[in-house]
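The chain that follows stands alone, in the form predicted alone, written as structure tokens.
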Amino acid sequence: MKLTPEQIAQFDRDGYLFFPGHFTPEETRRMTDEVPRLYEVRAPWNVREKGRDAVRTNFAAHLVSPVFARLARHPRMLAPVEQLFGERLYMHQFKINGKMAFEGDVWQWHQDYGTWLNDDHMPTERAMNVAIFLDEVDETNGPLMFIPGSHKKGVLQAGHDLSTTSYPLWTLENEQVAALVERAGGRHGGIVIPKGPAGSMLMFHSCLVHASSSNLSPWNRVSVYLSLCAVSNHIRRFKRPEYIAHREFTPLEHLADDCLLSAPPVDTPWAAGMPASALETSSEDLDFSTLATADR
């Protein structure tokens, strides 16, 4: 998959690209069928909604599930990001966000790179979010909301919200969000909601301001979120556990385009359980001066 010049210009202007129906119903079903098995596990990598049993986000499924290990290496996802960065990628973060019917809580207005900068000391915003819908998304089931063009403002001042939900975020003040929305067009395009069928894919800039409301509908909105980082831009601090911010900087190798259906063998190093080392953290920046660079 290769982006057209028009798509590249659109991404530069708006900060996101949307590909409805990017994965076939059968490919999407292979992924959807894996989710209940992952969500039922009582483990640190399953963060549940505040005061509820519903899973808010599942981390590191690509290290546990062969299906998601294949998705992590899918060329329909890797190729366009590599094209934009001009560099190979590693997986900084892999999440399956639940936003379950009647129980999915809000995700406050934020930039993902703000968290990666503050918590992980990622040097620059050369990282991309890719979201894949496992359910149909419409305006009723807590969809993502973007402020188009907000990535052009760079890293914005944010506060560390430790109380609103079960997962801490570096979030923006209401006044900041209102100003960004007005700048982007106010009620006439200042907030956009990409909607589409299961299997649709979103690519969005790590500085794009986004949020989602709670899901009060009777329909789930489960999505996979892959945060792909340029290898040269790897994180410098391991303040967060490895299941949240990964420490393997080896470039991801492309599988065949039909990999979700043909099911080639893949490595799933945490299938038998998360290693104890994955919980070790450090507040100090690490010395990566000897990190091998031959494969970059």
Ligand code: SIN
Second form
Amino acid sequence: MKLTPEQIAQFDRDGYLFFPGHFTPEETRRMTDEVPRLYEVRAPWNVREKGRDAVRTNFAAHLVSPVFARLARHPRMLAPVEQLFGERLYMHQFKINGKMAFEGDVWQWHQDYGTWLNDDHMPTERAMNVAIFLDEVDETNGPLMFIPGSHKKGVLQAGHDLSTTSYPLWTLENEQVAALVERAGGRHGGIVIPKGPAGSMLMFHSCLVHASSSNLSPWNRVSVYLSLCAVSNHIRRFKRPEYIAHREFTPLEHLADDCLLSAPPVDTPWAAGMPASALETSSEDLDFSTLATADR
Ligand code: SIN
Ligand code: MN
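What does the same protein look like in the form predicted together with this ligand, given that the last one was the form predicted alone?
First the chain shown before, then all remaining chains and molecules of the complex.
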């Protein structure tokens, strides 16, 4: 899959691209069927909604489940991001957000790169977010909202919100958000909501300002979020556990386009459990100068 010059220009202008129905219903079903097994586990990598049992986000399924290990290497996702960056990619973060019916909580306005810079010391914004809808998304089930063009502002001032939800996030002030929305067109396009069937894919810039409100509908809004980082832009410190911010910088290999259905063998190194080292953290920058260029 190759992006057209129009799509590249659109990504540059708006900060996102939307591909409705990018994965077929059968491919999507292979992924959806894996989720209950992952969500039922009581472990730190299943973050539950504040005061509730519903899973807010599941981390690192690509190291546990063969289906998601294949998705992580899917050419329909890797190729366009590699095209935009002109470089190979590693997986910085992999999550399956629940946003479950009646229980899914908000994601406050934020930029992802703010967190990756502040927490992980990722050098630049050369990392891409990809969202894949496992359920249909419409205005009722807490859809993702974007402020188009907000990525052009670079890294914005943010505060570390440790209390609004069960998951800490570097979030923006309301005044800042209001100004960005106004600049993007106010009531006329200042906030956009990509809506589409299960299997749709969104690619969005790591500085694009985004949020979602709670899900009071009777429909789940499960989505996979993959954060793909250019290998040369790997994080410099391991302040967060490895299941949140990955430390394996080897470029992701492409599998065949039909891999979700043909199911080739893939490595799932954490299938029998996460190594204890994944919980070790350090607030010091690490010295990567000895890492061979071929490994980067
Ligand atoms: C995120 O920003 O990482 C998740 C947002 C959402 O699931 O609505
Ligand atoms: Mn985000």
